[in-house]
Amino acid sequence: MTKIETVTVEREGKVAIVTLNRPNKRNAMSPQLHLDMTQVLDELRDDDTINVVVITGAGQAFCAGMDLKEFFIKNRDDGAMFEKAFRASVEWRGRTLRYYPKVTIAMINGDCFGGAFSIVEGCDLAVAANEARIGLSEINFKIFPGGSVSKSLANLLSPRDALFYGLTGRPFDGVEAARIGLVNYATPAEGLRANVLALAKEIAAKDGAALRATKDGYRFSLEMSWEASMDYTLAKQDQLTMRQGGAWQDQGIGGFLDKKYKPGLSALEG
């Protein structure tokens, strides 16, 4: 993977792990971790030995949301600049991530707030700390859950939750992000690497080309109505079947028939 500046990459099996490394900042996102961001998800997006991305934090944070000094400080009198980091924020936390190919967890080490909503909103699934501490605190400075935050708040929480931690500005921790549906669940702290590396692992395991259809599946079909996304869905398996020279139906089905695996109690092998 080409050097890049703001951003790591580990590998675990078919589990990429991406940390934002700014933690003398609190992986609060500036221009350059944008552009960082999106390089990274391009390139892992075409290796096919990937199936699971990971995104946290280095540090204590997960990330503090936007770098308000280097995004809008900084460059407001560079209006193309301005742009192109702009363009590269709401792009790769929002249709990058949403319509990804290989499956995204956020996995909230720490400090989450802002602008980190949406990366938490983009990704399939998210994970947090019992201990992090999550908030929108633009109302406490004269400002809004801006850019594609408040979209974010809109496609994942409800009405009651979105508005009243938008409008108060509270912190909350990990426990409740889980009980409003922010995130999956949560898990101290000390075991929550390896926990979501556990559950990273386990869909790893599975097929790929199944897991991308399991998420256009479902992405594509929220915006459809009833007729059109069985259409969708129908083509979407012929597209799998062509994608796996017909493993689903030998292997899975096969494998069922031949009582080698139970579905639902157990996983088909390889």
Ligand code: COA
The other form holds:
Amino acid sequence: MTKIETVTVEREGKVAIVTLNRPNKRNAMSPQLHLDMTQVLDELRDDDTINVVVITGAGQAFCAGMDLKEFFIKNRDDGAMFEKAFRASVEWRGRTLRYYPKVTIAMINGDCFGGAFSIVEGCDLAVAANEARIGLSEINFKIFPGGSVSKSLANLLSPRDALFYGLTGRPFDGVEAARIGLVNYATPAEGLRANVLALAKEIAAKDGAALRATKDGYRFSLEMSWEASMDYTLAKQDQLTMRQGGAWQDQGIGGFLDKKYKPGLSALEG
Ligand code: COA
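Right, the form predicted on its own is done; let's see the coordinates for the form predicted together with coenzyme A.
Now the full complex is given, and it begins with the chain already shown.
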């Protein structure tokens, strides 16, 4: 097991806050950071006390994308090292986050460029500071949104917005990020953490197995025919019943029938 050098983890109840921690480099993703994120997500995956993982950055940046020096220049002549770092970088953002068994929220506290888009898109939800500086800067240094970023753009943005920002490289703020659907909403930087933690705790209070099934049902249905999805979600319902011991029927529906709460308006307490 390698030592984690570039990422910190805090816990608040059922919420884990994972912070990219290279503030002096604007949290740019070095090969070490990719290995660290791989390990941290692996450890949190099996932690039953955690329902929601928030990903953010230390200092003034969320993440300035790939570490242009450490990732692209240092390993330039070492094919095996580049391959290892590249695979780790694509896996944790493109696959691990997407199919993660916990809910994930990107908290964009500041600068967010290039490869960082794949973190944002890989997360289930995203909230930005109004003042954040966000951009597809690749074109500005004579390249294009490579790795998992092109696919992230295709998944999340409209063709007009993806190509407008991909072709101009113009930076935009959190308010614009919300308008184009890169994030759910934007809020002043000052209250960002409190806002996101309140959202994370609201979600974390719900049934963990049902949260996971909600994500799986959506993400896998995207890739299925209508018939396959119907069969999959029926099987998923049985899996959920097994994972929670039938809580959705006994407590969930039972509580409604006993007039303890109205699920259309709020969740059952406890
Ligand atoms: N890769 C490597 N180092 C980076 C980096 C990146 N993506 N982004 C920032 N840094 C480093 C700078 O080299 C600098 O290091 P130094 O102090 O050792 O010289 C440090 O972080 C601070 O950066 P600086 O440019 O001085 O900060 P700033 O607040 O004025 O500007 C950015 C911040 C993010 C706008 C600017 O650094 C930038 O444009 N970075 C590149 C962003 C990018 O194109 N990312 C896409 C990669 S896929």
